[in-house]
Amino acid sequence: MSTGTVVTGLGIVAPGGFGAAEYWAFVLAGRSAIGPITRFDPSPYPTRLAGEVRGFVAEERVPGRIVVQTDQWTHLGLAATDLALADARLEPAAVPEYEMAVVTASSSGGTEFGQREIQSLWRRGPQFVGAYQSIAWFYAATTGQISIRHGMRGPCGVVCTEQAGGLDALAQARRLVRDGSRMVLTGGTDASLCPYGLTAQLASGRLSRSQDALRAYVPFDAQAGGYVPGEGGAILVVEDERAALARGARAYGTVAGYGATFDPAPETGREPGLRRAAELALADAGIGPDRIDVVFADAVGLPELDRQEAAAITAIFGPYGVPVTAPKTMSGRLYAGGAALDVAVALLSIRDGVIPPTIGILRQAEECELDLVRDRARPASVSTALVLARGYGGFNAAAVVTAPSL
């Protein structure tokens, strides 16, 4: 088991909370932040509610130039990483450019600067769109900018599997680490609250169409109807173990292991993939079920997806084996932003011994045999978690996090 990669700043810019403080206070009172969509009218759709990032101002947290080329994921993003970069105590301009990597996880890319330069094309005509509209709904415009802002001239990449890809980017960032890179920032964010975005989601059919804030979205609840739609998401900075103690900084947690899998044709009639995927981290990370003291679920919200899931749980650890939770009911489902939220929370939760709520279940599944951790924050010693996440067609990931040896 190799432990020599340590997570040592969060930054989360999520439904509820700017900053680690701020969120990981949020997530424990186990308070609610979804709500009615306001960034746009959402009357004439199905769903109308959303884990919105309210009081977000672009211009405050992001130079002028760079707001208006880019779109409110990109905003989010740059915000998160400011504030991880801020939380690891760690200037770039300190560490050799070509030391310093960038990986993040992409779902959707820039809808809503992509709808509104489309709208001025279909209304005004090809002249008045404008030429940022090439970058700023690319899925890569987020690493773009926060290498550029950054000086950050390392690897830089972006992974594009859905909620899935927070954890794909956080493994791909920890053999970055190991191939010789100082530091990585990693993770994601996303914000697809416009028209287009929320009409290509409802496409999928797994959105919660109910109007009741506190009942939108019950994973593992026996009246579970889909998920409620979310923006924001974390960015981490992820270093070598050996150049975080030289420079004296404080580690959140060891980047343990990694699983991933992408499940068979549904026709098929075989198993899905993510029980394997969690084996895998398990195996990557040495360490048996035993050790593990939480998880974290992917959460989807539909029956079926969440009897797959809790199967494939019960299946490692037995019916009722191990606290599961999931804290993103009181934000909603945050795709490329979600998995790496989760992590941080993970990290979090180690950190303070607590194991933060699912929210809103009022009947659980009877066929969700899981011990889950609902309402409120349940004490607890927490050493080792793993983080489960499945992107929409079929990718799956498993991360195990561990408390710091630093």
Contents of the next structure:
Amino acid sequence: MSTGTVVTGLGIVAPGGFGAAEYWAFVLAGRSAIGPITRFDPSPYPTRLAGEVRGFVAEERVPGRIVVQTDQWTHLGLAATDLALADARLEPAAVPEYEMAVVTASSSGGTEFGQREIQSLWRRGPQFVGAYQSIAWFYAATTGQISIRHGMRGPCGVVCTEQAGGLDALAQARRLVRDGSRMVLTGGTDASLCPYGLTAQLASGRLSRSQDALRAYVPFDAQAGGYVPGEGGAILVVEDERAALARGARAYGTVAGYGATFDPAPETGREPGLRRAAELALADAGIGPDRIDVVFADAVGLPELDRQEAAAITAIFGPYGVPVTAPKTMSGRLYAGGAALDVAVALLSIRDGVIPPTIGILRQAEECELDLVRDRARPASVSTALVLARGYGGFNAAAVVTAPSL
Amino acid sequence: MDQFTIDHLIRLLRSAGGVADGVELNAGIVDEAYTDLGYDSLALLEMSAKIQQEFGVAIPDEDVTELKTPRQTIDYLNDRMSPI
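Now that the form predicted on its own has been shown, please provide the structure of the form predicted together with its partner chain.
Everything in the complex follows now, all chains and molecules, and the chain you saw is the first one.
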């Protein structure tokens, strides 16, 4: 019989910080890591800003054999995994291999790697496509490489629900813990900042075309005009609470509740599913809205989607009824990495009693009746946080994390 | 060029499969098994594709898996390469 599911390790590799301590200091300072794309020449594209993981050298963080076999998104995931395991003080070799599971989120797969091989195909022919294309591009590559590298042979999988993926993977990790896995590596990363990846993202029509790094991604602002994409994310170590206690681990918090819904078809005019996802998560946690101390918003940054999210939040909490924040305004939306990063940041908020800010907002949209934590971190007693995420195509997910009971 | 050498092989191996931690690629590896050097079948397929592109010798897939060491690959190629 399982007890609870706790998070014992945070591995953050994101624009603005490498490692949980550095990233946390970065978001509390309220600075922006958004800037011109440097991974390729973005000048022919309408979107030229992004949140990049600067200074990341794969060869310094990933074994040489793996660097050539995998995409940047997997490099970031492997580096984040090392950080998460070190933070959890967990040595995989000391855990039975079939009791360790891996479930990550992926949204783009290995687009940068894939672009190189597609270019070889078109320019030089099929015999010039590298053998590793077969394993580098596909969504489960990061999960698989983590599993192989650390000898984690328990249930492994990948969840592809765009920006909702980080929460959906966390929920699957909790199911696996309840089914007997001793520990699960979960979360997600993304890295699709290449011409092919950016072009695919542009098709959604949701990307900001602003050239002003401080105003390009301003969710809930009266002049919101889309979002800035980013790369990176977070990998979390999740464990059975009793097992974590037994090995003397420190827990950041408990995964107390989760809910997921799918939007009705747009032409029906019915309410989107985000509110129901949040209510399901609260019910799953067995708490009412009054117990939520902060909401980490999905914050797409487009007026209609922002209005819908604000409506969902105010339907549950009332107008200006709960502090709301979107620290992703500092790093961009990280797709599969985004919600996992929000969970990590929510747990750090709980630990330190401070809510990181949303930056860049000049005038909040009137129809968004939210108590938005703006510009400066806000000290607050935080014992329970609600994290919201929406994935392009209709995915909604919500998770409740609470202070550790240890 | 009329001989395929260990230096050619190391260059192609490095570019095809990277280098495992704790392994140094030098002439001393010539009789080491590829598996002991950390290379799997995909790495060797990738190397054989690069050999074909650069040296014009095709190694059928079933032969790729039979060549277990750098020396076996070098001898295989030198038997098949026509001196230029």
